[in-house]
Amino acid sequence: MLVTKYVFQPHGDYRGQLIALEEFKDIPFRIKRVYYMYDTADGFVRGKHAHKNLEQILVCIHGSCKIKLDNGYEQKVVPLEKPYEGLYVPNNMWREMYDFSEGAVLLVFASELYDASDYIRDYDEFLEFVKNDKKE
């Protein structure tokens, strides 16, 4: 499984540091929504579902988490520690985001407006669309 993780380009000096991102440069897609998630309760799993067509860019801007990729026919967990770090999570792959540290935040570049109809939920339902998928 091809996992691709972005090290962004941070800039600073005394008085800390700043990362920029642009979309079609340090983001492969046009950024339609932006979210995060915080205050993940202990021992909580965050995602369990996968997306038709959305893709994202997952960064842990404090603290860590563990993300759980599966495309259908393998897994692989990533870990998120760093803030200048970003995990592309493409379309067609479950995820499933846990193990956040205290304080975590984990953010979200998507590359297209929440529409519920895009998600699988259903890990089951997300293998035969998979399947299907290998198909056409």
Given for the second form:
Amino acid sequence: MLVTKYVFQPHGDYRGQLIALEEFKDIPFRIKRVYYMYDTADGFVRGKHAHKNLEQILVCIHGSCKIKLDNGYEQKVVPLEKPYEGLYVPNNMWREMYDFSEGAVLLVFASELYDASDYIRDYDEFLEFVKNDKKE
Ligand code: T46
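Show the same protein again, this time as the form predicted together with dTDP-4-keto-6-deoxyglucose (T46) rather than the form predicted on its own.
Shown next: the complete complex, the earlier chain at its head.
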């Protein structure tokens, strides 16, 4: 399974680091929504769903966490631990976020507005969905 990780260019100087992200340049889609999670309770797993139509870039801008990606055929665990690394998560991809370090902040750039009906929250339904998608 191909996993795409972006390495963003920091504009560093003697004051510290700054990263600027622009749609279609650094982020490969129009950014319609940005959200972030923090204060994640110890031991909890977030996500556990897939999207039918949503592209995202995940950046752990502080601390670290792990992302499990599953396309219905293969699984991969991607650690996110650098504020200059972004993980691309396409549609039809089951995702789980876990192992958040203390103080971790996970920032997400999304290609679509929030739409509760775009989520597939049942794993068997997800497997069925990707199987049928491949047939088309
Ligand atoms: C994803 C992973 C990486 C909103 O009202 N608007 C939003 O844009 C989002 C993302 C969430 N919410 C509400 C819906 C729930 O009541 O916030 C609450 C927590 O959302 P959820 O349980 O979906 O959070 P995660 O961390 O399981 O999943 C989120 C995104 O929802 C999802 O699209 O890919 O992060």
